[in-house]
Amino acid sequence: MKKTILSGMRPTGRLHIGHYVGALENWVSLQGDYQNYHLVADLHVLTTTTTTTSIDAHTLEMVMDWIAAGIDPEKSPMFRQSQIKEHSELFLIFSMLITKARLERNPTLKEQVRDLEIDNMIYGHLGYPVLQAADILLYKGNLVPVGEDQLSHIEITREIARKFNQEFGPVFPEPEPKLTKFSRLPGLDGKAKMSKSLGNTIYLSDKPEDIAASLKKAVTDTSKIRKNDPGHPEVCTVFTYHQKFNPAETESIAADCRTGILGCVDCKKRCSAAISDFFAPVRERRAPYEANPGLVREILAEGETKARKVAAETMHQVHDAMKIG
């Protein structure tokens, strides 16, 4: 019997190539060996904002990119968190099994508070790891693909599962982290991370001309001022993209850059062509859903039907264990 994995994202609209390298590529590779569920974490949006008007449109765009990247809805159900009421119920029950002090020790939370400059934290934000635990355990998740920086979340999930099982009976597995090296692409501006908020992205759905225009703005080796100046590819953002999307030419590009044979303009043109070719199948698979977003709604509805069946069975076991219904 296949082990179960739950993965998800908050709906933020179209996804960029950093999302592909950091998550989607891994999701696609896992779906043949595991039973995967893919969660549109729309309730998690409320932990940092109460603006909900764009969630539906962002959901459709994001799921289009999931499908276009290669997620097969027949193998890996996709569904909206808000449409499965059991997520909220299990979150409430789990909230009774963990202390405020334990949640405040979460290092990832501390980083978010610092980065988002939050002065008055709402309860939902403090408790978002508990909602994540409910998301994972509702589907009896055995494994959770994470980078090392997310291990604290998995430990909270394991603690909650253990606490429930001790208090009421053995219902939940204690999920294990499936450590994955989540690569991060630097943004076009050379920042450590490609991010929509920084406007330094290339989107999966970008047309070749859009990719070319974006690459023109990309930061390269600042010491290579003229075409014939020797460059240092190891510090160049564009060379990082070559390494991922144009590996066959990486060695020659590095050599020509160092000797000054290859200028930055030509290097960017070759890189934009390589990225465009790499994601051509993604754009092709996305096109029918762009033309008919109703197809995405059908996929979500089918995924939600499958998810509800699993979630209902889990909550039936929870109620039996707790003797509350």
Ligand code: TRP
The other form holds:
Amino acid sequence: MKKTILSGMRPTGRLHIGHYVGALENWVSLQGDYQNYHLVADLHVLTTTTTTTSIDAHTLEMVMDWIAAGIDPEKSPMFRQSQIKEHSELFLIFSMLITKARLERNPTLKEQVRDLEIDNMIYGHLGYPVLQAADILLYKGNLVPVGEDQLSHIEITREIARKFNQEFGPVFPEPEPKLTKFSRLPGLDGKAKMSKSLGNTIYLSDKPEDIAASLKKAVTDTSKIRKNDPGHPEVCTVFTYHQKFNPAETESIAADCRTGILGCVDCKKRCSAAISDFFAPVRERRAPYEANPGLVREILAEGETKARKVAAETMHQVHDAMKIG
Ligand code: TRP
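Mind giving me the form predicted in complex with tryptophan (TRP), seeing as the form predicted on its own was just shown?
In what comes next, the whole complex appears, and the chain from above leads the way.
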């Protein structure tokens, strides 16, 4: 039997090419060899805000990008956590299997507290990884594709699975993280990470002219001031994009930048053309869903029907093991 992959994202709206490189590309490539489930973590949004008005629109945009990237709804169910009640029930049961001290030691939580300047944490935020454990284990996920920042959550998931199995009997696998190789794309401003809140992104849904305009603003090697100054590709953001999206020309671009034959304006034009070409099939797949978002709702409804079946079966086993019900 195929192993199961459970992947998830909080609905933050349109996805950018950093998400593609860091996650989606990996999800798509794993599609044939594994049974994939893709979860919209819409309840997780509530850990940091009570503003719920944008969740629905953000979910549609994000799932559109998943499909556009190549996730096949026939093979890989896509669904909202909030629509499968079993997530909430398993979250509650798991809350009894982990200590407050263990959750307070979570480095990802500490980082969030620092970045978002949280001085009075809500109860559910502390339990963020417990809900994530329920997300993964309801589908008996064996592998979870994640970035570095999520490793601590997978570790907590493994501890909870182990604890449940010890206390009640063997129901859950101990899932393993699957890190992406090329997991970080720098932002247009040269910052280490592309991120919506930093405003340094190229969206998957951007048109070629948007991409060209964004690239014009991109930060390059700051010591290359005039066109024919010799440059240093290894410190240039645009060159990182060439490496990923324009591999055939990478070597000659590096050489011509170093000697000064190639100026940044030309180099950026070639880069935006390469990025546009790379994502042309993605834009093409996205188009019918943009025109008719109802199609995305249908895909979610189908995914939720499939997910609900699996989740109900797992909860059945949980109840049996716990001798309740
Ligand atoms: N915590 C994940 C993130 O912020 C999102 C998420 C929620 C998730 N549930 C999941 C990821 C289950 C993988 C599996 O990226």
